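Here we start with a single chain on its own, the form predicted on its own, put down as structure tokens.
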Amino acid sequence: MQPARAPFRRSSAPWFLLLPAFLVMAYAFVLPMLVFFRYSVYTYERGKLIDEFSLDTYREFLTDPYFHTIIFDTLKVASITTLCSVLVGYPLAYALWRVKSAAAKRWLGLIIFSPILVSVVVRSYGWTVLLADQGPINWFLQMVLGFPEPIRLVFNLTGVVISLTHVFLPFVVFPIYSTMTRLDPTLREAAMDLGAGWWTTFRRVTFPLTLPGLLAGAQICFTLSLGAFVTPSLLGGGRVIVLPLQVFTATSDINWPLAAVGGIALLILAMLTVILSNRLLRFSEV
């Protein structure tokens, strides 16, 4: 009998370590969204919570026009974010992975992680101090570059995106970085010995074996950009409504189904850019 247990206990061991991770992840997210499901169905009327079964949340958020633009508002401020974190974190990755010096690549990817060691509100507020219409921004492109006025940089979409880049730019970097790391270097060395030169390399060679990490890496920034609330908050000068905004609004109003129907709308738009990052991931990889 002593054989047959030892491979019972062999395949129930992972189970027993993963145990307490399951045990937090139920207490403290499959449990929230029950209550989240339990209050999204709840009457809110006349500033009142009543226990009392109703679908007309659901039927507002879905037909409402002000709810569509505030999804659209939150896609567009995801959508911008990662485009430009993509744009700028892919040539910084590739840069950080050429260079040959090792204090200079510790000091730079510091320099990339810098901006998650510093306070979200604390990073907010310098940016606005920098996007001010008379801060050293405007003072450089009126001084130096000529325009003619300042550019409203702040309290608008434009400096939540330029706040919300620079917060996510290392969730970009590090995964391109990454699978860069793990390139086989005769790969390259193969493809200049037939002729390619140094953008046909990059073209043939590196950027596909590179797409898993930029694929990823997006991910990362959409989801995280998605769920922004201080950013959008302090740099949007409430002309910026996202999803977090609104769900955080509904609930000082004591709003618990609308906050409730906000927060499950904006979980089902997360979970739809994984399972479609996934899978381009699952399509890159062929």
The other form holds:
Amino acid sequence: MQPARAPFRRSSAPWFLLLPAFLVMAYAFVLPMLVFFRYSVYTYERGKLIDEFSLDTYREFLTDPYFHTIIFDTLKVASITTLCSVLVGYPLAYALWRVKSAAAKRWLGLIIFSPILVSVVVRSYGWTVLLADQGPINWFLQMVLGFPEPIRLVFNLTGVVISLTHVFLPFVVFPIYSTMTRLDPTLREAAMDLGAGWWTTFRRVTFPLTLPGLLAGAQICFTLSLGAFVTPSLLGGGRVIVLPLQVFTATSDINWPLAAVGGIALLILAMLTVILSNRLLRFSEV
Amino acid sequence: MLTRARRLPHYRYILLGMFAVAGAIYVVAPLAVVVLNSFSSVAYSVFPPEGYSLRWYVNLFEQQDFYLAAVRSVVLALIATAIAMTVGTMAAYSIVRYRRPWANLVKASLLSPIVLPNIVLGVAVFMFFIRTGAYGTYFSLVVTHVVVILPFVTAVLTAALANYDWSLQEAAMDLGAGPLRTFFKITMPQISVSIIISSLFAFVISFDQVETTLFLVRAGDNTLPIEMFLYLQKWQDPTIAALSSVLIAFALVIVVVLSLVMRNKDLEATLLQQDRETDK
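Form predicted in complex with its partner chain structure, per the form predicted on its own context:
Everything in the complex follows now, all chains and molecules, and the chain you saw is the first one.
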């Protein structure tokens, strides 16, 4: 190595290594997003796009009750899914953490996490079969529990939420389990030595210390649910219209301004979720 | 605590155990029912099945569309993963190794697409490629997939490199190895678990990508998930169940191979360590 050239090489090497990543990001992320924002202020008239500045699409989106319903449904689906995922995911993570036998731990972990490897299309399809009027669940309800007629579980909000919870469960269990393994065992022992029962120990020690993991999992689940497209379109049966479906439909109808505004609404919701939960996270760690 | 539990399994342990079993059933049920349904003898889904046959598998193997779509998906995912791994490793190395003041900003900007719902990215690249005339090219599809998986790869690899003992690298360089040789011979083996994990996830995310691909492929060039998604919107016959069972079998093979390959390495510890690092 020639000493005279070394300083130059040292200062340019980090940038040279970053260059490909920046090029890819600029070409397929930054520029497309700029074009996307640009189209949100285009004029759309009788099936044609006109390059004229207008805020009509935003106005329409914010005042039309149809879009209010869509935004409300999107938030409803995401909230219920997050709630269900946390209610199922926290005890599962707890069981995974507390189980003593190594084999049981490995199997439970494998069962919880391997569905990530299976396509969302396959898993959503599985739920349409499972929840169908003539499917196993309704068979069980009618034959074993004696329900007079099948309960409509699919092609409505119920089916979408059950399936989305299944899809996002690993993403909720993982951060919770991760905070649990990080927990200092002496804290729990100290609490028990000082006479606290298991419930008090859980409530005053374990739960508060794993709250950051729970919030992180909830944030991931909420953001992913907001953007879910495959599951609502396969299990919603056209009755559950969420923002991603609206964006897709508007794009197919060549109403690009409407697609762009819907996408921006989705993006704002996702960013608000992240900001809000980061605030909560900081609060929960103090 | 331990002794008390052994003496008398407290009801809360029994409840927790029952919950874990119920949770496991909930996770496995939709996959199990798909496999069961694929052996059905009738075209409609009914439980319990009215009879068993292999006709849907026969039907599946007669449909060339699915086969071609699967090949396209594998090729696309392999190319996108290879590019993202190369680009992502270079970026992660730069961020961790040189520790410049801008490192955190660069990392945050490379991870920023994670917040973006994929469908928004899909529509945005669709509009952009139509506008620039790149729509329909294979390049546009590959580069979009790279953008989707790059944040995950970068996150895992920066975490792995941050935990890597850099004095090893210095030792190798001092002994006269060039930077590339040092990287491939010394650094890479040390972070091999993270490399395997991140490329596996990158492959799976790319292979299963629906939201972005949907806008970028022309009717005859569908990838497998798109082909399945569109098929399901028209028909619901168990051909899809047979195809899904094949995919589930592949996922099982991946799990088995991975657990064999990683037998000597503490996979769980690696994953948790990564999570810890990315929290910071």
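What you see is a predicted model, and the numbers here were worked out from it, not measured in a lab. Numbering follows the first chain given and starts at 1. We call the rigid core the largest set of C-alpha positions that still match within 1.5 Å between the two forms.
> Comparing between these two forms on the rigid core, is the C-alpha shift at Leu17 2 Å or larger?
Replying inline: Yes, because once the rigid core is superposed, the C-alpha of Leu17 moves 2 Å or more between these two forms.
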